[in-house]
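In structure tokens, the next block holds one chain alone, the form predicted on its own.
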Amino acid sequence: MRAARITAAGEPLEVAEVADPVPRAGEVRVRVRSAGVCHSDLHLWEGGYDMGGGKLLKVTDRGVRFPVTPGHEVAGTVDAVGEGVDAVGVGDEVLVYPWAGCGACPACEAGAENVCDAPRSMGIFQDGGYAEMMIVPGQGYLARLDGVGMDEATSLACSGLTAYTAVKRAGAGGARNIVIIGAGGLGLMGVQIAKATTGANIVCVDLDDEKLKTASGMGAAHVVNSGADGAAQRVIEACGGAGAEGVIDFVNAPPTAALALDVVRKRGTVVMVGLFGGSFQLPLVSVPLRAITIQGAYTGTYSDMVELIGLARRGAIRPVVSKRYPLDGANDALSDLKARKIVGRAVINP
């Protein structure tokens, strides 16, 4: 089969013939029909995360080993099964839950493999979906699509799943106002999910007016360009004058983190999601005096993904797929994503 592999940080992906993977007992081989192009793939390709102050958290320090085939948002058909697999069969259309854990840490025991202490995530720590086929280490990591389109389904395994988790946290307690910072693939999904699952007034913030226009069409009651003068005050006013109970930062860069803390109201929650990176100074006394909560969100659980597929099946959310690339175009896909040329999601169709 053919696969697009990262051989070294920062180097072009190498598209080459590799041996067809053979499923062992308990494993499933999926023929990839669609693989989402995610910002996490960019970080894997570039080799790390910006920690601020000139520091880089290398992906190899987290346990990644090159060469590796990226792609953790994968939809396809079951192609072959190993001994003992009986929940899926050849030909089934499935979405891969890529966030495999160790199975033994407290998170895994609680069903939250996405925050495992020793993750084995597909497309990061083991080969993923930028290939014609991939191995899934267990049938419990597959969910039937049952009518949801494969290109549209891919984002439900990561960006949609992350947005779903973030909206749950930001909307906890019946938030009246939810501010969504970033109108990229994650943010647009967050707008739709917040619209479908909460009764909140939704305010979306971004630097790009075209993306903000898309956010308005997907359910944002108010949009604010963060590059405009007085952007924070405009957001607060859109929330009724006191700020938002829930703020989700899908960018998580120093300017957006500062904006999030400016617009969250007393007793509110800031959910940091994006991996843009960097650092910023926080007036520590403001946290207890305002009784605000600052927390992170990283993907979600398998059961969350199944719930999300249900929302898509009912038409409550509509993942946006704006560009499609062949496997040979994997480098172009990542370059276009880095250059902010993609609205919503791009997919690779091997």
Second form
Amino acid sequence: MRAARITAAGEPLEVAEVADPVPRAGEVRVRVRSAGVCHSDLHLWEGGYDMGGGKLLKVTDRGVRFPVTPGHEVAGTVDAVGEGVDAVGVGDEVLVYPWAGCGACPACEAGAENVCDAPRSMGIFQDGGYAEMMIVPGQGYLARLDGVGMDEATSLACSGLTAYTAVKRAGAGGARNIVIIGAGGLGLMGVQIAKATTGANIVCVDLDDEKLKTASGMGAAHVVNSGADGAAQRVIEACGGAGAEGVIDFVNAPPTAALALDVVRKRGTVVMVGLFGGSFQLPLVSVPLRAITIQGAYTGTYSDMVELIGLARRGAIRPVVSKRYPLDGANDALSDLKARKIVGRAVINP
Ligand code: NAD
Ligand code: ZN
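The block above covers the form predicted on its own; next, return the form predicted together with ligand NAD.
Complete assembly follows, chain above in first position.
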């Protein structure tokens, strides 16, 4: 089969013929029909995360080994099954839950493999879906599509799922206002999910007016370009004057983190999601005096992914897929995402 692989940080992906993977006992081979191109694939390709002060957290120090096939938003058909697999059969249309854990730590025991102590995530720590086929290490990591389109479904495995987790946290306690920072693949899903699952006034922030226009069309009542002067004040006013009960930062870089803390109201919650990175100074007393909560969110659980497929099936959310690439175009897909040319999601159709 053919696969697009990262062989070294920052080097072009190598699109080459590799051996067809063979499912072992308990494993499933999926014929990939569509793989979403996530900004996290860019961080993986660049080789690390910006920790601020010129420091880089290398993905290889977190357990990634090159060469690796990226792609963690994967929809396809079951192509072959290993011994003992009985819940899915050849030809079934499935979405892969890529956030596999160790199965033994407290998070895995609680059904939250996405925050496992020793993650085995597909497309990061093991080969993913920028390929004609991929191995899924257990039938429990598959969910049936039952009518949701392959390209639209991909984003439900990461961008939609992460946005779902973040909206649940930011909207907890009946938030009247939710501010969504970043209207990319994750942020646009966040706007739709907040619209479908909360009654909040939704305010969306980005640097790009075209993306903000899309956000308005998907349910944001107000949009603010954070490149303009007085952006924080405009966001606070759009929230009725006191700020937002819930703020989700899908960028999470120094300027957006500062904005998030400026616009969160007293007793509110800031959910940090993006991995753009860097560092910033926090006036410590502002946290207790305003009784705010700052928390992180990383992808989501299998059961949340199944709930999300249900929302998509009912038409309550409609993932935006604006561009399609063949496997040979994997490098173009990543470059276009980096150059902010993609509205919503791009997918690779191997
Ligand atoms: P994307 O490239 O599709 O979208 C990013 C958006 O942020 C773009 O619309 C861009 O215009 C906007 N933006 C960039 N800098 C900005 C700034 N300073 N102010 C305002 N807007 C700005 O990316 P994505 O796929 O949506 O991913 C977003 C981030 O979330 C990435 O860092 C990705 O790695 C991370 N991520 C985190 C998780 C998690 O579980 N925590 C999961 C998936 C992705
Ligand atoms: Zn992702």
